[in-house]
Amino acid sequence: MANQVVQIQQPGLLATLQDYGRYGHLAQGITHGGPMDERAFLWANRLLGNDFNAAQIEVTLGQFKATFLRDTLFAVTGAEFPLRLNDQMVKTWRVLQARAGDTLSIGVNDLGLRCYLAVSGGFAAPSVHGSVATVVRDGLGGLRQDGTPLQKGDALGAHQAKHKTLESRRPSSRLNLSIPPQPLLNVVPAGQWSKFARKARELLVGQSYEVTAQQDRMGVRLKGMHKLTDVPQSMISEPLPLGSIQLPADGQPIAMMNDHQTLGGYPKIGVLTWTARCLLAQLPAGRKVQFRWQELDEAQRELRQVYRFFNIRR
């Protein structure tokens, strides 16, 4: 294949290929996929000025090596992973120029989980229910069209590079990009809020929560020091949004991300807004986060101008 760009040397504990997901089935049964943090991978493609959907790949907990098969230009965004081309130190957030030959390393670090690398055009591979999104869970999407994560001595093409000339360009420095200490995570209110006893809600915002070892890209457990009681009993599955928040019995919140099944029977108490999904993402375990309520018309907004700022079209 003429147009390979990229060949994976080591894909470290999962690298998987990613654009901005699948819509439009979950009828069907069939979840988004797509980046976890969706702010990275928006970034690194307008940096890049690739189309937003450009597919990228999403480097889980960093130990990744690839070399490039020609020359291009590149970026990695997402948790502030140490990376050398060759022997020489790059930073993330901005354009890089690679040439044939040259071997990217990322190395590992316990500030994010996550990191995304982009290339001039996007990754090119067979789209599966119209995305190229690799779901492992549902055996969708990837390299392979199957949801196999990517693999040692895999090659990526790539599409048509639009811009040429974009080397060093990165967000503005006004810009904060940085993942907070004890991030506060917006949630509005959604699904079964007004069946939790006012004492559930107000307890949900009212304590810290640590992000636990029980993460994937499905979902992610919390606890807090204190469980929400009087938490609505279990009700007959019905559609669930990306970004839930669900209760079972124990009490211990669980967000539901990307890969999520798109049912579920536990009550729903709220839905985290974009930018909280996007941190949440990042969160290694032993993290703590604290939860705030916000109106659906303030979370309405951000994405609104979220979309027109990355021209996200739907």
Contents of the next structure:
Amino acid sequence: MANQVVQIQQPGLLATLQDYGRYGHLAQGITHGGPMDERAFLWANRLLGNDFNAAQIEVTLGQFKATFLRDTLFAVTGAEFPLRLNDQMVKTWRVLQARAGDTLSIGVNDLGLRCYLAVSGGFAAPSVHGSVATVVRDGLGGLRQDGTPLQKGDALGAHQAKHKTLESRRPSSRLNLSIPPQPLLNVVPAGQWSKFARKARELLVGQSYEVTAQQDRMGVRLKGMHKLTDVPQSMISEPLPLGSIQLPADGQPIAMMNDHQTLGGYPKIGVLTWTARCLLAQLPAGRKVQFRWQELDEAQRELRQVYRFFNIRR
Amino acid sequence: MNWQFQTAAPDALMLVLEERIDIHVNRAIQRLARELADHAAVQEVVPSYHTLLIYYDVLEVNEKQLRHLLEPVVKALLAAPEDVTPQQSSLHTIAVCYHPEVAADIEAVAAATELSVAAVAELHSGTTYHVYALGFAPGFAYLGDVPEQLRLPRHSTPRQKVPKGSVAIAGQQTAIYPRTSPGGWQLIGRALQWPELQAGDRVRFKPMSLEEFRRMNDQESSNG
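Next, report the structure of the form predicted together with the partner chain; the form predicted alone has already been given.
In what comes next, the whole complex appears, and the chain from above leads the way.
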């Protein structure tokens, strides 16, 4: 491809190509994929004036290095990892200029898990079922279309930029995009909520939970001091919505994330709101969180704001 | 038929029919899936055995409005007679090798059911199955119902690697693993080719010998 813009020197633990996700194929067992921290992803595209769906690189736990093959505007959003353009420290969450030959290095710290590298126009790759989103487990999407993550030496092209970038080139400082010390994760009662004992519903929000190391793009296991008791029995498998909080018989919750299986048989006590899901996507093992019940109306209001603000069309 | 709506997500509603694995309940779900997929406010539907997940456009409707819009459609459909006669759905025949060399659990299944390996193969391939749902992984089709004598629980510890094309059983369900993946079902056969299945399709398995399996396998690898 003549228009190649970025070459991977070091992918780190896991670097994957992601657009907004694969929609319309859940009935065939094909999951969404897409960015774990949707907020960071959507901001990067907005800053660059890209379409909301423009493909980016999701970098997990930093340790990532890439060379720019031509001049481009780019942005890195998400976890506040140390960022270097050649030898110069640069800032996350804003539009930056790269020249051909420049090297971008993303370091690591414990301030988050994932960041997003976006370039003007968005990365180009052949789509599978209408999306380039990489789902490793299902062998779908990515540069090779077979679900393999990005590797050293991979070169990516980009689409022609359609729009000018935003003048301010950074989110308003009024927006708090950092992760609070003990994040509140809002949960809407959903699924089998009414079948859980009142005590279990109170306990979910009455104690803090620790994010465990058992987490990936499929789901995140959390652990509370006390397990939920009188959990309803496993059921006939039913469709599993993104963000669902499942409770297997061990009484400890699992939040279902972007690469979740499309059907599942564990009872669900609720579903994370959009913001809660974005926050959880950034929390390293050992971090404490607090669940809080939220009304459906409020969660829908939030979603409508997000769709309008980022101009999301499905 | 009893039914209810449940909140599933800020942008998704679950339609729940009677909780059992039953071809009539499932046909009603599939009919509702076809009908509701075309509804203006609906973005995507995901059918399972007795449930249907409905993603909708929150910019157009809130959940209360959607329930109100869909309720008459659901009621009318459930009141109408079942329209899916078996002749209308596609019937696929899939060749399966039940030889123990390519079916890791068939001898254990035979022992547990007090049948011969040949009888297990005969029973499994002597039924026409209904595709209840697709899920778990791309193209993974849940088929049923497995004959009573063959109903066994899944393994307590799943295998790390179930080979692609494995034909497996668990309880009243059977399936083909569309790609190599972890899995806890009892492996009783191997298929080399199978079509893309849709919910509502019918499937029959046709036994093939180990020699046929190998010949086909060699052909496949020389073609690929």
